[in-house]
Amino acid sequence: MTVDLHADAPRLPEGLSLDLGALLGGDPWPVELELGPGRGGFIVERLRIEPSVRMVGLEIRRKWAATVDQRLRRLGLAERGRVFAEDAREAVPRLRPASVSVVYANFPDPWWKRRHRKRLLLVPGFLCELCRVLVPGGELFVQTDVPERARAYEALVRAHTGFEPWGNEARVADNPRTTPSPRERRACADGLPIFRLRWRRI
C-alpha cells in the first residue's frame, strides 16, 4: 500500500465564488496568480522584495505544493502569500470574477510528444477563464523560451476580445519585474531566447 506524504498539502476551499484576498489576511482586494510555481522561487522572492505584493499559487504537484506553502510561514510570509494544491484549470474558474491584479506563467509549456498535448495550460477556454477573474486592467505575463510556444500564445490572446498588448506588441524585451523565475535564471545562464508576452484585460 503507498502512502501519501503529502494528502495534508493545502486546497482551497470548497465552493464556487472563492476569494483568495480573503485568504490572505482576510482583505478583499485582488492578488496576484502565480500558475504552477513549481518550487516556489518566482513567488517566494517577490513576496520577499515587494512588501506590498499578495500572491496565490496554484501547482498541480502535491509535494512542491506543502513543501512552498510550509516555507512561506517558516518566512513570515503567509499573511501575504500561498500555495495551494490545485490543478489551475479546474480551480480558476471557482474564483471570484475580477478578483486578480495579475496572472503569472512562467514557462506554462508541456513536454513535446503528441500525448502531453492535453496538458497545455493555454487553451481557449482557460484563458477565457483568466479573463473573467482579472480585473479591469490586469495583467496577463507569459514567459517561454520556445519560439513555436510563443507564437501559438500570441494568436491565442489575440483572437480573444477581452485582452489588449500591453504596448505597441505584446512582445516585451524584459521582464518588468525585479524577480526573475528559476526557469527564466537559467535559460539567461544558457543563452537562451527568452518570449516574454504582456497583455492588459480590457
Ligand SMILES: C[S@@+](CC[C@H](N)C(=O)[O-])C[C@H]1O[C@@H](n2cnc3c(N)ncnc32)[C@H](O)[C@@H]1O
Contents of the next structure:
Amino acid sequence: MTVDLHADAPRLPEGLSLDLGALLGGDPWPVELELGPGRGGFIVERLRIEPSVRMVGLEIRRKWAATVDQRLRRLGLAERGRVFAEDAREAVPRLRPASVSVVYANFPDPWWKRRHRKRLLLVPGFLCELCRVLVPGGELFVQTDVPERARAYEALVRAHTGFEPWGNEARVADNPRTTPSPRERRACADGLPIFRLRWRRI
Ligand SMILES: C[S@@+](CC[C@H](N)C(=O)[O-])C[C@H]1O[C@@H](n2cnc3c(N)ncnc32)[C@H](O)[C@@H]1O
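For comparison with the form predicted on its own, produce the structure of the form predicted together with this ligand.
Following is the full complex, with the preceding chain placed first.
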C-alpha cells in the first residue's frame, strides 16, 4: 500500500466563480496568480519585499504546494499569499472573471516527450481562460529558456484578440520584477538566455 504523504496539501474550495482575493485576508480585490510556482522562490520573495501584493500559486505537485504554503504561513504571510495543490488547467476555469491582476508563468511546460504534449499548459483554450480571469489592463508574463517555446508562446498569444504586447513587442529584455524565480536564478547562473514575454489584457 502506498501512503500519500501530502494528501492534506491545501486545495481550493469546491465550486465555481471562486474569488482568490476573498480566500486571502482583506478585500475581494484582484490578486496576482503564479502558475506552477514549484519550490516557491518567486512567490515567497515577492510577498516578502512587496507588502501591498497579494498572490496565489497553483502547483500541481502536492509536495511543493504543501511545502511552500507552510513556508508562507511560517513567515506570517498567509494572509497575503497561499499556494494550492491544483492543476491550473482545472482550477483557472473555476475562478471568477476579472479577479486576477497579473498572471506569471515562469518556465512553464517542462514536458518534452511527445506523449506528454497533452500536459502543456499554455495552449489556446487555457489562454482564453487566462484572458477571462485577468482584469482589463492586467498582465500576462511568461518566461522560458527554450527559444522554440518562446516563439510558440508569441504565436499563440498573437492569435488571441484579447491581448496586446506590453510595449512595441511582447519580448522584454529584463524581468520587470526584482525577484527571480528559482529556475530563472539557475538559468542566469548557468548563463542561459532567458526569453521574457509580457502582454496586456485588452
Ligand atoms: C519548470 S518548473 C518551474 C518552476 C518555477 N515556476 C520556477 O520558475 O522555478 C514548472 C512547474 O510547473 C508545475 N506545473 C506543471 N504543470 C502544471 C499544471 N497543470 N498546473 C500547476 N502546476 C503545473 C510543475 O510541477 C513545476 O513546479
